[in-house]
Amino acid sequence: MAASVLPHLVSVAATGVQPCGPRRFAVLGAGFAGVSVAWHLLQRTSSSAPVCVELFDDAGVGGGASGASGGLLHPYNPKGKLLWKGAEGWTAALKLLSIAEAASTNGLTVDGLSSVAAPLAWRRGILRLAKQQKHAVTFQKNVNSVENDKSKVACLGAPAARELVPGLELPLDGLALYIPEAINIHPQRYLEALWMACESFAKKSSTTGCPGTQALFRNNNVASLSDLKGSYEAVIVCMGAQAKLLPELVDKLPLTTCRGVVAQLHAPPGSRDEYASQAPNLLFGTWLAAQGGRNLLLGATKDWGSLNGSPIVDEEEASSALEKLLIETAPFFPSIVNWEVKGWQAGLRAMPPRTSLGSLPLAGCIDELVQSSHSKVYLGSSVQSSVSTASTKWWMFGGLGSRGLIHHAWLGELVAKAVIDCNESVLPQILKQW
């Protein structure tokens, strides 16, 4: 699509004409995509064109699939190759993490704990285990390729891998891909802290030269985009799998749903089973993410095509999930069978289609997907809005799938720029897959 300035709405930057009041944007979904877009929209506020961002999610910040994910952040695919835009995504994600950590240090509490007792991230690295010899060969080939930085990824033999993770079982000729800089993020704490940073930034901006700048959270469900038309300059749909349920987008997005269930494990009191303090997280089909020495997340099951987005895991689902997860994990980390299940978490992921560059998110203007009635220009005084004489623009950013963390920050910034400037051309064309 050849794009410069999108039709129906010309940006303030392009015309110099100021709206009556702040530029209002609605972001639907408070997961990785939504909170990142909200932050980057707010960075574009100015004294001449202040920005008001309203973030909608009836599950709360980080209450959906993003908050129930494992939080493993690294830029490599399962074969050890750098992901599409992996370097850019890694740099941008680290920047957002540092912003969230700064906000957390300045006052976030989680479950009654101070920020010191509730870390947002653990910097342990990741060890991806080769389950078959062909996987080991692929690891070695890709680690030695020119596009990989050999200081950031390495192949380890079984003795070196076992030294890193006491209790790990690998055959003598086994191999593991080691990503030492990889990070395990606590998704919900991270998203809550990043939203706190949004609120703090907006408050400071509003009192230091950009009056009208706001970051507002709406704990509401948006059942239809028609509920928002005319009230905002732009609406950005970042609802993950829930976007498929919007009447305007039913059967229009190439997303496949997949429910994942994750076990929250705790070392039994008095037991000697403890995950070494600096041992890396493990990937081996399923994954094991350490949150301190005595708390582990083990996930995730894959129920393709499920429409169950409930965070609640009933007894039958829990029993089935635990059996599947232990079958995958015990051969590599036998002591896992001694750990106690202290809880469950679950989410419905939106998985994007595969492209020649791998599974990539969806991003772009979706005016053509939204009902034509939503493109009408509102006239008269019935709509009390700073954009009452212009159409609302509709945008999509979703389908981050199981690699949401690596793309959410970099693409969130690009989406915000495209929205602010009404210029879709800043987004890679390959992401518009509908």
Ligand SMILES: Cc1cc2nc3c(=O)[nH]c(=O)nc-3n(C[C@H](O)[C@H](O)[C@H](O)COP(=O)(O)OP(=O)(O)OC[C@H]3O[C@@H](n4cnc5c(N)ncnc54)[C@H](O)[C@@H]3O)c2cc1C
The other form holds:
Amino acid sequence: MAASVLPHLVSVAATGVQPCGPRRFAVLGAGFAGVSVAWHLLQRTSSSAPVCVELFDDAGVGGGASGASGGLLHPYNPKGKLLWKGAEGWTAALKLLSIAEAASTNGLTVDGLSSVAAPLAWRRGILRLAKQQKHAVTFQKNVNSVENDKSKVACLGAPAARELVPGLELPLDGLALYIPEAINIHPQRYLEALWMACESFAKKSSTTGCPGTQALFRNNNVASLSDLKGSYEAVIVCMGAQAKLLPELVDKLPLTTCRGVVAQLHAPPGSRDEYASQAPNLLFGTWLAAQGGRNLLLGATKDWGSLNGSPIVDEEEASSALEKLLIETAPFFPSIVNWEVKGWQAGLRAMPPRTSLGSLPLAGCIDELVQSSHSKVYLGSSVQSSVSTASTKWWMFGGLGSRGLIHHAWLGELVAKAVIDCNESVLPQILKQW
Ligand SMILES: Cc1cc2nc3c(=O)[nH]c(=O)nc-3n(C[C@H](O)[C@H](O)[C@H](O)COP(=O)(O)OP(=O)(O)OC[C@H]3O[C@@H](n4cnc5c(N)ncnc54)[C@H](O)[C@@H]3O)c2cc1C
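Next, report the structure of the form predicted together with the named molecule; the form predicted on its own has already been given.
Entire complex below, previous chain first.
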């Protein structure tokens, strides 16, 4: 979705949102953050206070950065150290993945969404290659540290790494960090399946003791938060990089944008080039994620400051991205040059500031930001609002940066808890970065 078209699209107020059950929540954005929050809000439904979640996204489920991502999931930073809340994030993400996989294999279908019968994830591990000697030294130091669980991450010399990935080139004294449990998911299928799980859960709850529980998808653009005020108990902004374009949040969120482009590669018909079935994915600045033996994703470029969130990659951008990606990849995996480009995907990352604990997501209540902007509007135009903004609580969950998967599930659960209990203190204070 191009940022520039946002203000011109029809607002939800004009499209006529139907009221539903007693506790009504609007989740804005159907990426990793929004679908996770929707799922966890629904888990809090009860017979005395049924929950109705409306998920808004004009680009469909997974239409933003999430659907364009490589889907690589593991809890380590580039130096081989566990990320902040990495263990919690990993456990929670695996749990959500298993919920999505169950929904997908149950063969449920959702109107307007594509089939989810194909695999949602590949469990092949990740090999992070040391590009320089100093990286190898850091890997070894972190792997050998006392707090590290050596069954979950290990250093491999070049011969062992080459054995794992046929066709890999690594100098004899080269080294790689091996994360055997790492996963790559198919982000679009995962999100569609998780949303199906939401719909199915709501349907079941509404007929088994919690009537009024609902999960509704609204294919609408939300041009301004003021369009929603008074209609919901709470609104949770999960709009990724587009959150900073909302009139109420412009210049208020510490987010930098960074466009990324990913090549979808296919082994040429008849060729013997295949990615070995159990070979781990590769990380070396650029990454290579195998979706089966004959389909690879190769990404991702970094265009800092870009506001282009369009999934469409034009010829010029594609050719420049391909050149960059191949230059990075060919020294480690030379046969990559034989693979055919069958398509492109792209999205806009919402990058949070760096802190002493690394890059942390943004989460918390944004009542002050929203109300100050609304009172400015009213003062300026002398218009009296018929619905009080105070009747709706406003929340933010975003800034997931380049590693959305590791934080989306555990933090989505905490955000949902904070929203349902109307208690911001369940969220780590450090995530309120505005
Ligand atoms: C090329 C690329 C590769 C990546 N690879 C990985 C990876 O391998 N592993 C990993 O963990 N992370 C990866 N990431 C990062 C990850 O994709 C993001 O951190 C994550 O997608 C952010 O999720 P989100 O839900 O916050 O935002 P998004 O996925 O961007 O979701 C926001 C949603 O809000 C919707 N929206 C926006 N504005 C409006 C509006 N006005 N009205 C209605 N809806 C609106 C959008 O359509 C979108 O669907 C990658 C990112 C990119 C760009």
